[in-house]
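One chain follows as structure tokens, the form predicted alone.
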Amino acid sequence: MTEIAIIGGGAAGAAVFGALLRHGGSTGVHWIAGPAANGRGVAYATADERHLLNVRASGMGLYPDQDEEFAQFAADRRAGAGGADFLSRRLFGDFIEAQVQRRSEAARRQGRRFAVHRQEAVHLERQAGGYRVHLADGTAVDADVAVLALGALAQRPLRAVSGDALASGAYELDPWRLPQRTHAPRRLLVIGTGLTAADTLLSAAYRWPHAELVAVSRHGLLPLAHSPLPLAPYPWQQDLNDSLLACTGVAPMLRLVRTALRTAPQTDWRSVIDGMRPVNARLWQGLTLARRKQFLRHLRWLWEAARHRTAPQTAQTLQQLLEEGRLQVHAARVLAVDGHGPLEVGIRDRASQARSTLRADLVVQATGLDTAAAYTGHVLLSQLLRDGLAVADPLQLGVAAQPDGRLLDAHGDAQPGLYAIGSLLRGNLWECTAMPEIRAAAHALAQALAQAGRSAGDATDGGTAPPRRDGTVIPFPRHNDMAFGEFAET
């Protein structure tokens, strides 16, 4: 009988949980969650209105069955009210709590052995044919399989931060805690113009309507935005997508792109860029280490900038700002944070190489995903990179890994039921946090490690889990054990 057990309590964990316990056959599902067990983590817990979706609705999804799309969800919940493509992540989260529970009491009709455990995993250990999971009350789990579905890594503050500006409180490295903050600040400064930074902008504007806003990044390049309507397909993609594979390097990659959008100038450069998406994954492990290094130093902040757009609501109430004054952006490498709070904030701008200093009563961390796996202060995957289970990658963009998501260790080697999906990966496969690739990536693992168990000569055994390796029989949770309130709709 087969056990797996699934870290994390994000979107992909959801999505992960929910295809085993649609694909998994007999096999037994612990979903190591946390204390919230929702699914939302930090994408879809923010309960802020104007942050929107950066994917149309009918692209979304927590698994890529048609009767669980996101679009009729919303459609429901907004009373025929209508609406733009672009919804909130708030609504979304509401979407994968109640397919969460959806699957959940459809597997526990079936009979499904399953179990939510709310505590957070600290510690992995390799045993003779599987793993044993600890958590933090001082139980364990026991499994064949673990998949680490630990989403965005904590920030860690950048080198350029003073000890003294991060004991200030004028520092803030979380950009989500916002509504904690109680006094509004005369200027607030935030490092970064991606996704992220472009939600704090659009809450502390409606936040603290009198406050003066900063935002600094090295090419101070805001999001492109979506456009209002969906867009016809590029003709020649898949003869672009063709000569793209057959390429091995970044700059032919690029001479490419922009041939197809001079010689097409009926073609929005959107449609090329996101007709692109199915092979991108290719293209990025068929680059050598020398030359992903080329493309993040020359050429990922363009990339970010027009793949992961904003929605045209977003977009177009930042422009207000800019054109308001209440907004400026700054082309510049932030030197040096320091002070007592107010903090002055040393800047070099990159078109004159000028240097000055900004002063902010609050300054945002806002740089996005922190991926540096080998520098994260986070418990369990500390632990994995010490003890050889786990290794940084090269780039650190996340952890070694073959393509199925299979976790290398100190020697190289694939790691015999160890897997990672979602944010962990984007070293072995770069496009790997949005949701539509989360969910093909969990329907993926679900159905082959399902075909595994059923391989190994699984049989459903009424509700009862395999012996632990000392010799103890753990009864899974009846379902009132099993505290399905949480995943309840909101």
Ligand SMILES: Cc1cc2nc3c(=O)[nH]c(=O)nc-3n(C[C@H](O)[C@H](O)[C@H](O)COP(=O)(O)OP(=O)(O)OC[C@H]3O[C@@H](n4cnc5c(N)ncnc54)[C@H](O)[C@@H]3O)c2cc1C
Given for the second form:
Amino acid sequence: MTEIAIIGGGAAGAAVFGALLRHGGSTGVHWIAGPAANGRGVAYATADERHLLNVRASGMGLYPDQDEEFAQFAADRRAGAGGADFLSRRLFGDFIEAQVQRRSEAARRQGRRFAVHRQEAVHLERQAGGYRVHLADGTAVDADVAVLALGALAQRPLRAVSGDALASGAYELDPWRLPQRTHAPRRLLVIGTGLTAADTLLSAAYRWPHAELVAVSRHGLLPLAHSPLPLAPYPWQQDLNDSLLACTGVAPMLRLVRTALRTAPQTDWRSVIDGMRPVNARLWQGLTLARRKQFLRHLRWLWEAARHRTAPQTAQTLQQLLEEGRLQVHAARVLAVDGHGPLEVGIRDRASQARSTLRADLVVQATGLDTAAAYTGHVLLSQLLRDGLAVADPLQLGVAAQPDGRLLDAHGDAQPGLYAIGSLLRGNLWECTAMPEIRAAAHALAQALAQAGRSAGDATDGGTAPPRRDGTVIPFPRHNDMAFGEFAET
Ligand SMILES: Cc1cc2nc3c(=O)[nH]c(=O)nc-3n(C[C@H](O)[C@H](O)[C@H](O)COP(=O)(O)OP(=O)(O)OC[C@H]3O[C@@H](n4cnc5c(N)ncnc54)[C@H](O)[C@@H]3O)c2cc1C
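What about the form predicted together with the ligand, after the form predicted alone?
Every chain and every other molecule in the complex is listed next, the one we just looked at coming first.
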């Protein structure tokens, strides 16, 4: 009997959990989902209704098959008019909870063995035929397969930030903690101009109507916007994608995309970028390490702005703030952040190279996903790296892995039964952090694991735990008769 442990309580963990409950046959599933254990993770835990999804309702979901009806869920709650809408991330969080609950109830009726642990996994060790996952409360879970769905890593302060600035309380490393701040700043400075920065500026503009807002990033480019209505696909996308796949370098790829846009002036550039989605991972995998570096150095900023676009409403509000003069955006490098509050932020302007200093009562770091595994303080991931069970990607885009998500060990060998999903796989897949990619990956992984479980044959009795070694190994509850979120309070 195969036992699977999923580690991580965000949308990716929820997608794997739900997919395994549906496709996993007789596998036993442990979801180690952290204290919140609700599948919302970072992105869908926000309570601010202004924080919108950056994918239309019709493109969002948790599973790529059946009960896949986010737009309908929204309509039932009178929260959206149709599939083309960009709805709130909070609503999508509600949808995730409802979907997981539904699959849990169905699995319980079928007598499936599963448990949700409201604990963090702090240590993972290999043992004969599988893994033992140690939880923060001192208990442990034994499994044949472990899936890491850890999401992005906690932000580390930029090198330019002094110890004084960090200790001052005026430097915020986690933009999602902003609602806990009670003191209205006169000037708030955001480092970064991506999607998280956009949300931060939106919330701050509403909450502190008299605050002056400043955003600084190297290129000073706010995210580009989705079109209000869905666009017609680029008619020659298949030919373009085939030609891109035949390229070996970044510059020829860029030339091909530019030529496509020039020769089809009636086509919206966003259709072409979106049409590349099915081949993005293969394009990335076709690049050598040197070419990936080249892409990251010269094109990443443009790709991120074009590919990870914001909802039209968000872009409109930001534009209004710019026009009213409440928001200033600088294309500049941050050289230093110092002081005891207010903070002094030294910058060098990108165009003129002139240095200047900005003062702000509150500085928020919103520099995007951190996947630099080698430098993380994440307890479990650093232990995996230390023990050679994982290896950092050479470009600090998560961990080294095979295309199917299996982690490579220190010798470059794929580890049996140790997988990752989501942002930890950026080094291998590049585009793997959004729901359309995550749910497809979760579905494929669940099917592969179920197939492997069937091939291995079933030996163990339902409801029993793998053999005890040391510490308390948690068995599945005898009767899975509790509602989602209350299973195993470990
Ligand atoms: C602000 C923001 C907005 C986004 N908007 C969209 C969008 O509109 N559409 C879209 O498709 N994508 C969006 N994304 C992309 C987003 O990354 C994915 O949609 C998805 O939420 C990723 O889920 P995840 O589970 O991989 O990561 P996370 O949401 O980071 O969840 C991982 C969870 O695992 C937990 N965890 C970590 N370590 C352990 C451990 N050792 N033990 C137990 N638990 C652990 C973490 O605490 C966290 O709760 C957005 C991302 C962000 C940050």
